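Below you'll find only one chain, the form predicted alone, shown as structure tokens.
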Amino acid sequence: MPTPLELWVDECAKFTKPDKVHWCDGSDAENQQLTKEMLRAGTLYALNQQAYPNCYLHRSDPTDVARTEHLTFVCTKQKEDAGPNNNWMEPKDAKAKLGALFNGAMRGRTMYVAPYILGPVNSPYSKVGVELTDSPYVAVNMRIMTRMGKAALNRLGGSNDFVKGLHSLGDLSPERRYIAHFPEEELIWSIGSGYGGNALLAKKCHALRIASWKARKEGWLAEHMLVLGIEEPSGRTTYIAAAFPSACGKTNLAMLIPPASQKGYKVWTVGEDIAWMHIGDDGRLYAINPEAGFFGVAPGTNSRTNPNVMATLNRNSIFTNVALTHNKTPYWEGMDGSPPHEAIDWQGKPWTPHSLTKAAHPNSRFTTPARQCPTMSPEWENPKGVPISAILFGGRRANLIPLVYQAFNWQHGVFLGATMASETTAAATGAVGVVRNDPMAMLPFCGYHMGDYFAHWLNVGKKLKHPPEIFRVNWFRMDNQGKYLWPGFGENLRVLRWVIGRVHGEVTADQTAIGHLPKPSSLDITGLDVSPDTLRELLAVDKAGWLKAVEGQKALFTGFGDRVPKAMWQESLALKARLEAGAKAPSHA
């Protein structure tokens, strides 16, 4: 008797008509074979195997270099359930439209059946998915990013409880490119793209869009968050989850190296992009990292910004859309050292420092195994997860948002996350540097109505006996000359130390209209090129700017319609009232 998985694979194969079907076992031998086939086909290029053992370069189609949010759909029976934050298509229409493109799309190709686990192999919180793809590049990346192969098949057995993902490169035409999610069926269809976020269906599609729908149904949170642990000289470790939009420093923060001034501190990486958080028996929130690898942005990554990731990606990694030097090593803008005298750029064209184009695409990527990271926490594969004491929300803001401040309570913290905005980056198609609302850094990834998402956060908070404290952070505040006021990188540990102090009730704060702000004396700036005046500017509350922001909050919530919880409107009105009440003598908390 065939299993539900075998029946589904057979059905999809009849539909897409591949020449053959290959069931991935996740083994080294299989990985080597797929790599050889791609090298022969010219879709993968070997890097210098002495300098970068088992590392390869892939170039995607020039029209296929980032997430295509305008071609990404959530297909629910009721349009309102998808919400105004998602593009919607009626499920039958989506299946008819994409089905016509999938029909025979794998002819002349191999269909790879890639079963995978998201989360530690033995965790009760982990989930099984299966991606069917005609891209060997996707198959080898899925091996890095998930627990792919036999372990997943063993966990699944004869069950039908798995997320089904069907992917084909199609003809790579932007005119025939769609990523469709059917959350009610736990199904994903993606065609016409080979780019990571559009093609590695375990990532944003499953781990966030489908998982967020499932999490609301089952009472947990699937979030676009890093998770790190900070070990103090005393030996106490505190775990923090943090939500930042793509390319806003998540990976750098997750792998932060304490500067020499912060002796005795260690930072442990649990995850750098996605967190699944469940309520533990003790009433605390526990997080697992569903992924097994890092899918990071290359440009700007170097041994100053992130030495740990540089130590991680120099073996067993795949680079996408970076440049290739004459020594067959990868190169991207912002890498260590001087640019090469000449290189082959991300499109395969000759490049020199005098070229008018970038050597690497601004959204070029690396895929690398998490286990290789020097700072991976001993707890990163703990089946129970790690207990979360603080949640940070942050983005790129040149002004308005202080360096750090704390919410008054869980509801106010949800409001801080809901009203988060950030300047856009190259991780998504569209203009760069525009301030856009991105609630909880989940706007492109929430698989259902954002108003219902806010309500779900509020409901989870009601069930927590010991909810994490919630904070907003902003490392990117600038002065009038466009210079960053805060040094960032490793020095962000000084801010995290204040967060930990607040979590454990060890430091006081000033209560302001927007939240609890650090007393200047409670932030350690010893040895930094940060004057007391600069620190005051970093912690300033611009009343006029915040009153203007309140007007923006009205537009944000109105845009999400009547499903926005009343609590969010109440928080906005309360913020306005506090601002209009004027500066009062701060109370201490």
Given for the second form:
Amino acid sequence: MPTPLELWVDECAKFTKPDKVHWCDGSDAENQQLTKEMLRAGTLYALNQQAYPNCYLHRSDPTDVARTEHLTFVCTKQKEDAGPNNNWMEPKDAKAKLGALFNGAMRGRTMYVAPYILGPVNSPYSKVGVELTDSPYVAVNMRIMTRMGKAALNRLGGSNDFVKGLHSLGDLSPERRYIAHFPEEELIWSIGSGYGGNALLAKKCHALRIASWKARKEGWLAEHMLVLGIEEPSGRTTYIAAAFPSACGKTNLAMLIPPASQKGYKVWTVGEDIAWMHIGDDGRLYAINPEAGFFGVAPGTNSRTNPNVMATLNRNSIFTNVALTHNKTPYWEGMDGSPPHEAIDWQGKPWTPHSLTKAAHPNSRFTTPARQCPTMSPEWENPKGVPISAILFGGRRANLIPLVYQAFNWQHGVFLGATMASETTAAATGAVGVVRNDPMAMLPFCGYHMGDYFAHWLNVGKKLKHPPEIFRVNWFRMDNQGKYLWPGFGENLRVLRWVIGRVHGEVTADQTAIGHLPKPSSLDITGLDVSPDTLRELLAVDKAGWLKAVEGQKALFTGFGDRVPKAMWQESLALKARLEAGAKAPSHA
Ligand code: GTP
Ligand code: SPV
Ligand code: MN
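For comparison with the form predicted alone, please write out the form predicted in complex with ligand GTP.
Every component of the complex follows; first up is the chain already shown.
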């Protein structure tokens, strides 16, 4: 008797008509074989194997370099269930439209069957998925990003309980590119793109869009969050989860190395992009990292900003759309040292520092195994996950949002997450630097109605006996000259120390209209190039600016319609009332 998996693979092969079907076992030998074939085909270039053993460069189609949110769909039976936050097609229509493109799309190609586990191999919270793809680049990346191959087949056995992902490069034309999700069937169809979030279906498509749908049904959370542990000199470790939109600092924060001034502190990385969080028997929230690798932003990464990832990505890694030096080493803007005198840019063209273009694409990335990261937590594969004491929501905001502040309670914290906005980045196609609402950094990733999502968060809070404390952070405040006011990166630990102090009730705060703010004296800024005036600015509450923001919140909630819980409206009204009453201003304001 064929298994449900075998039947589905067969059905998809009959439909897409590949020349060959290859079942991935995830072995080294298989990886070497696929790499060899791509080197021969010219879709992969070997980097300098002394400096970067087993590392390769891939150049994508220049029109296929980021997620394409306008071509991404959630196809639920009822349009309302997808919500105003998602593009929607009727499942039948989506299958007809994409089906026409999938029909025969794999002719002349191999179909790779990539079974994978999201989450630790033995965790009850982990989930099996299978991606069928005609891109060997996707197959080798899936091996880095997930537990791919035999282990997944073993876990699945003859069961039909797996997320099905069908992917084809198609002809890579943006006109014939669609990423469609069918949450009711736990099915994903993606065609016309080879880019990360569009093509590595385990990542945003499964681990967030499909998983968030499932999480709501089952009472847990699938979030766009990093997870880290901070070990204090006393030996106490506190776990924090943090949601920042794409290219807003998750990878960097997840593996920060404490600066020399922060003696005795250690940061332990559990995850850097996605967290699945369940309510434990003890009434606390526990997080696992569903992924096994990092798909990180290259530009701006260097041994000062993120030494840990630099130590991770120098072997067994795939670089996409970075530049190449004459030594065959990768180069991107903001890397260590001065730029090379000449290089080959991300499109394969000659480049010099005098060129008016970037050497690496602003959304160039590396794929690298998590286990190579020197700060991976000993708990990162704990099947139970790690207990979360604090949740941070943070965006990229030049103005208004203070460096850090704390919610009054869970409901207020959900409101802080729900009303988060951030400047757009190169991680998705479209304008960069425009402030847009991005609730909980999930706007592009929530697989259902955003109003239902807020309600789900409120419900989870009710079930938690010991809910995490919720905070907002902003590393990206700027002065009039466009210079960052806060040094960021490793120095963010100083802010996390305040967060930990609050979690354990060890540090006082000022109660303001927007939340609890640190007293300037309780943030350690010794040795930093941050003046007391700058710190005051970083922690100020701009009443006029906030009253304007409240108007924006109304537009946000109105846009999401009547599924937005009343509690969110009440929080917005209460904020306005507190601002107008001039609620006790912080003593330093
Ligand atoms: P995705 O993988 O798209 O989800 O991104 P991410 O949230 O993991 O962002 P990442 O850590 O890769 O950072 C994106 C960019 O922001 C990089 O260019 C970083 O150098 C920069 N960045 C990260 N942290 C900070 C910070 O604290 N301050 C400043 N100024 N820039 C930062
Ligand atoms: C993001 O855009 O948030 C990423 C990269 O982490 S992708 O996998 O393309 O979503
Ligand atoms: Mn991300």
